[in-house]
Structure formats: C-alpha cells, structure tokens
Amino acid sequence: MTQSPTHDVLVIGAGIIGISTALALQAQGRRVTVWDRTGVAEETSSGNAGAFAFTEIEPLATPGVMKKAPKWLLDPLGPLSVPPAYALKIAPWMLRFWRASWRDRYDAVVKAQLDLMRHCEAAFERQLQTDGDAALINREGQLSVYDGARAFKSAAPIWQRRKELGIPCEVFDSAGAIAEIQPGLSARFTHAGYTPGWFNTRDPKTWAQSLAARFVEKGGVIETKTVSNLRNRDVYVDITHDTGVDSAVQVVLAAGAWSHRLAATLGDQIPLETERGYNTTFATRNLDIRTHITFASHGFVLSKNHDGYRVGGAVELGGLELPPNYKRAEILLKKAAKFMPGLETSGGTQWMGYRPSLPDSLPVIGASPQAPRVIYAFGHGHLGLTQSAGTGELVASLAQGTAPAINLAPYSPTRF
C-alpha cells in the first residue's frame, strides 16, 4: 500500500479532454501527470472529424424519437442504429435515453448544452492564444443539407431555436444559394442551413498532440500506463495499473468510453454507453471542399482532413466489445460519391472509435459522489473536441475548489 501521495493530480487518459485539462490544470500552478493506455489521442480523438461544432445544441434524445427505434433495429446500416446482439443488453440505457427526450428534460439539456457550448467556445479561444497552433485550425463555417423541402421540414425548428438563441445561421431554400457557399453538390439537395461561426481544425490527433507537446514542454509529464482500479484514502487517491500502485493529491477521469469501469471500482455507477463511430480518410482531394458539409437526413459529414478529407458519422450503439461492421463506411462512401458528383472514394483509409455517450447527451463534470478527490470529465458523445478546453478549465476550478464559470449540476455524476 502507498504511504504518501506520489503525484499531485494525475490525469487518466490522453485524449483531447485529458490533455486540455492538464492544460488547465497546469496554468493553475498544480504539478500534473497524465497516463494513457495508448498514448496522446490514440483512441478516439485521432479519427472525429475534426469540428468545433459550438452550434450543436440539440441532444441525441428528442422529443418522439423512440417511435424510430424499432427502424433502427431493423436496419443495421442506418445512421443510427442498435446491433441486434447488442439490444437487450443496452435496453437500461435505452429507457434512461428515452426519458431524457420528454419535452421537460429535453429543454432542460438544450439549456444545458447552449451554457456549456458558450462557455466552451470562449475556452476554446483562450486555449488557442495560449497554448493553441492557429494554422491548425479552418474558420469555414458548416452546410447543412436536405433532400427536399420535407427532409428540411422536419429540421426547421432546430434552425428556428438556433435564431431565437442568438446563433447566427443562414437557411437557403435553392441549389443555387447552396452553391454559392459549396459548389458541386447534387442538384437533389434544395434546401440547407449554414453556421458560419463553425470551424474545424486540418486534423484532430494533430490538433491534440500539439496541446500534448506544449504541456510536457512547460512541464508535464506524460506516460504510457494502464489503470485498473482506484481506491479512496482520506487524503489521497491510490491507483492501480500495470506496473504497480500509484497514488495522487488527485485524480481526472477522463478515459472516454472506458470511464465507466474505472468508476464502477469507486461504487460509482454511470449509464455510459459508446457511439461508435465510422468514417475514410484520404489524403488528397480532387474537389473544391469549402465547408464542413454535414449531410443530415443521412447521419454523416465531409470534412478537410490536411490535404485530404474525411468521410464518416453515424451512431452505432454497440458497446465496446463487438467487432467493428466496415460496412457502415462503406455505404457513408457510397453515398458521399453520389451527393457529391466527382468525388474520389478508392483508396482510403478505414477507422471506427468509440464515442463516449451518456442518455440525455450530457457530459458528466463533477467529483466523484463516493470518492471526491477524483474528478469526471467524460462522456461528450461526439463533442469531445468541441468541448475539451470548456472541460478543462471546470475541471481545474473544481481541483482548485474555485467557483465554476456555469452551473455544473446539469452535468453531475448523481443525476441518473
């Protein structure tokens, strides 16, 4: 058993919530490690695709959407769907996701997640100047588009909330407008909304190990362990991982889809589950990609990826066992080649990682219930990027026992 703390904060996990978060953490004056299974961003923060997507407030549960599940059921290449083999097995989760998207608790989150998005995108800014590369990042803006004036019906009222919200957005009702901002699309999208606030960076693992370098550079130090288990001590936390038993002042869990099972040897019980995720890289690109093009009745986008693109999307909730179906990317391919005419789709490179998700779309930030020196920075879903430096910096004032900048019991550990 360890006598004295060894570490001041340890941070577990490398992804871009873990490092901005050391990041945060450090710029406080508080002496940080960071442990990874794998290394920096080597898990999910190195395929997303890549947007700083601050207008994306609405969650995953909306009001009605369980009358699509049993679709999703039936049709595993979808672009959101549960694996037969998996359904029974994520039923608790599904009632838990299915309540989050009652009119009450669905509003509750929109407000929810517009108080984190602004506060993360100012974090985000704050992030850069410090510590951030700008030739990484691509202030281009995002198009979404529909197939027709019904496809865009059902989405209007996103666009309305966005407007009542005071976050600029465009909405187009002709190919021709819609060419205008990205040239080439089929002519069967006439209708689209456009967020020019958005941005992206030119490649998320690099995005992430730039922040990495400059962590270790003022000091950090980062290593390559794997962590089994936490115990709580009365003034310090143990930690067991492969090499043996650390302990720390305290302790960040931002793991992503692996948090849960090192919270469950604290007591704690989170309803995480994992988007996995499907996307193809390629390294050049034959066509004008102006924007980040969000296909949204299909569930996928294309994205600027250095001097290439990025194909990938939708939601299969299957856990973290099963194995990967690459079908799922190679329909998103197929259909990326006939919404955009002219568009290579032959040798790219495949990948699917595990987005960490929570039923109502909210992270978890807060101590630990059962353990209140290790802090929760998990579970963005798809807005890990988009939401990492916002983290970071609530991490660190709850380290530092400082007052928040929002109200972080949206986002408690206690709320399921």
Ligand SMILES: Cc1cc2nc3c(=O)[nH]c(=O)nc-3n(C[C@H](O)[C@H](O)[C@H](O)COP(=O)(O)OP(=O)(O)OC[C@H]3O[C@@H](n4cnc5c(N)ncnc54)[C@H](O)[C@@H]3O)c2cc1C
Contents of the next structure:
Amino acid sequence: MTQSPTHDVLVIGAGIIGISTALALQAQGRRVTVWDRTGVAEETSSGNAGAFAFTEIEPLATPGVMKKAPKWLLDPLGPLSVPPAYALKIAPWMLRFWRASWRDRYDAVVKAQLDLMRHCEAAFERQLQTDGDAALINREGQLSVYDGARAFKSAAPIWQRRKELGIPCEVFDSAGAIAEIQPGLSARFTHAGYTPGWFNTRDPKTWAQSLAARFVEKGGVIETKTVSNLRNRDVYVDITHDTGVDSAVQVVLAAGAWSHRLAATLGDQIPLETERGYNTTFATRNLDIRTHITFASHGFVLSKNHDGYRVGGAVELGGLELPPNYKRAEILLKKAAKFMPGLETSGGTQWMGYRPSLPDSLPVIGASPQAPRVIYAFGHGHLGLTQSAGTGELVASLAQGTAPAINLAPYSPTRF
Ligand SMILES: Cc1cc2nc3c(=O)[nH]c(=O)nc-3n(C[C@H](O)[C@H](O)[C@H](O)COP(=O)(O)OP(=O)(O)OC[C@H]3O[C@@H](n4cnc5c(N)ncnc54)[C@H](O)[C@@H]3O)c2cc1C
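Starting from the form predicted on its own above, please write out the structure of the form predicted in complex with the named molecule.
Up next: the whole complex, starting with the chain shown before.
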C-alpha cells in the first residue's frame, strides 16, 4: 500500500484513445503518464481502416436486426458472425444488443452519436492544428457502393436522414456517375452514396505514434507496464501492475477491449465485448484508388495505406481468447478482387483486431460509479480513431471538473 500518490494522472492504454486523452490532459497543465503492456498502438489502433468517419451515426443494432441473427450463425464466414464456441458467452450481450435495436433506443443512440460526432469532428481539427501531422491526413471522402436498386433501397433511409441532418452527402444511381468518383469498380455497383466529409490517415499506427511522440516531446511519459488491479482510496487510486503498486490522483482507463476486466476490479460490471475484425494490407498499389470505398452490402472496405492499400472489415463476435480465423480475411480479398477487377491481391499481410464494443454502439465516457477518480474512456467499437480527439477533450473536462462540451449522460457507465 502506498502513502501518497506517485502520479498525477495515469492513463492505462496507449491506443489512439489513451494517447489522445493524454494529450488533452497535458494541454490542461496536468502531469500525465501513460502505461501500456506492449507499446504505442500495438493493438486495435494499429491496423484499422484509418478513416475519420464523422458521418457514421447509425449503430449496429438497427430495428429488425435480430431477424437476421439465425442467418449469421449459419454462415460462419459471412460479414457478421458468432463462432459456435462463443455463442453462449455472447448471449447476455446479444440480449442487450436486441434491446438497443428497439425504435426508442435506436433513435436516442443516433442522436447521441450525432452529438458526439459533431464534437469529435471539431476536436479532430483542433488536435490536428496543435499536435497532428497534416501530411498523414488525406481528405478524399468516402464512397459506399451498393449492388443494385434493391440493396440501395434498404439503405436509402440512412442517406435520407443524413441529408435531413445537414450532413454533406450525395447519392448516385448509375455506374457512370459512380465512376466519376472512383473508376474501375465492377458494373454490379449501380448505386452509391458519397460523403466528402470523411478523412483518412495514411496509416493509423503512424498517426497514433506521431501523436505519442508529440506527447513525449511536451514532457509526457510512456512506460511499459501491465496493470492487473485498481483500488479506490479516498484521495487517490492504487494501481497494481507487474512490478509493484503505484498510485495516482486520477486514472483514465483506456485499455480498449480489455477495459472491462480492470473496471471489474473496482466492482463495475460493464458489458464490453469485442467485435473482431480482419484485414490484409499491401505495401504497393496497382490501381488508382481515389477515395475510401465501402462495399456496404458486404461489410468491408478498401482504403489506402501509405503507398499501398488495405482490404478489411467483418464483425466476428468471438471474444478475446479464440484464435483468429484468417479465412475471413481471405474471403474479403476474393470479394475485393471481384468488385475491383485487376486489383492485385497476392502477398499482403493479414491482421485481426479487437473492436471494443458496447451493445448500443456508444462508448463509455464517464467516471466509475465505484471510484470517481477513475474515468472510463473505452468501447468505441468501429469508431475509435474517429472519436479519439473528441473523447480526449471530454475526459480532460471531466478530470478538471469543468463542463464537458456535450451532455455525457448517453455514454455513462451506469446506463446498462
Ligand atoms: C478491421 C477494423 C477496422 C477499423 N476501422 C476503423 C476506422 O476506419 N475508423 C475508426 O474510427 N475506427 C476503426 N476501427 C476501430 C478502432 O480501431 C478502435 O475503435 C480503436 O482502435 C480503439 O482504440 P483504443 O485505444 O480504445 O484500443 P486499443 O487500440 O486496443 O488500445 C488499448 C491498449 O490498452 C492496452 N492494455 C490492455 N490491457 C492492459 C493492461 N491490463 N495493462 C496495460 N495496458 C493494457 C493494450 O495493450 C492496448 O495498447 C476499426 C477496427 C477494426 C478491427
């Protein structure tokens, strides 16, 4: 047991959420230390599709989604699946997911996601101005393509709502119009929606590492430590790790898909699961890829990465322990070769990442009910990169006791 705090603010997790939060706390004049069991952006923040997808306000749990559940179970390599070995374990989460898909909750989640996205977009521009490397950002928008009128029809309400909400977007209903944004796509894609307001980083790992370098340059400390337990004391928090016990005035828990395990040591039960995603990255590219392409009916994307490209996506509700099933990455590649004829698909590097996901697709941003000196910042699912700068600012407000930019009730850890 320690007698007085050894740290001012300790951030657990050096993924994009932890690093962005560390920078935002540092900007408030706090002395910040980041601990990670591996290094900067070695987990989910390393291999994602690199999109700042500020227009993505729809949760995974849409009304009627559970009607498709039996189909997922029957197609182990489909865009959304539950491995049989994990089916029972995921059941309580699925129940909450089902409840989140009811119209009343769905509408509330869309509103909360919109508020968060508006804040996050502005926060991203602030972060870019103060700490970001503009050379790592491409502002080339995103094209969602649909195979035929029927596929587009089911997505049409999403595009209609985006227009109503004032989100800049355009829809196309001919292969010719699509080719003006992105040539070379298969003629099967006759409909599309285009959002010019998406940005991409040239590489998510390099982006996180450049922010981390900036944090260190400004006096921040990053160390390798594995945290195993948090304990609430009245005026500080004890943190048990692989080489002893330290303490901090405040702790930010940003350990991605592993965060619930540490929250549980405080007595908080948060229904965090992981949506595992797969991709393949190529170091060079043989086709002219002009924008981030989403194959909307197939659940995967094609994005640029450095001088190459990345094909990935899929959702596998398979927990943290089952081995990866890289057949999923192979299937996405086969589809990509069909959808973008001529795309070179040999010689890439496969990857699996653990999206940290709550049943309603909203993150947890708020103080632990058991230990108010511990602030939770995890569960960003498909959107952690997009929401990183904004989350950092919100956590910094909570830590400082100032009013956050948006109402944080929808992201509360007590909402479940
Ligand atoms: C295929 C795929 C594509 C994606 N594409 C996008 C995209 O285009 N845009 C977007 O916005 N998002 C995307 N995402 C989601 C995004 O990658 C995640 O939401 C984001 O990376 C989560 O960041 P994080 O910092 O919370 O978690 P992580 O990056 O996983 O970081 C958590 C850190 O905590 C550390 N840690 C865990 N436990 C401990 C412990 N006990 N002690 C010390 N350290 C610990 C880990 O080592 C890790 O470094 C994608 C995800 C996948 C899988």
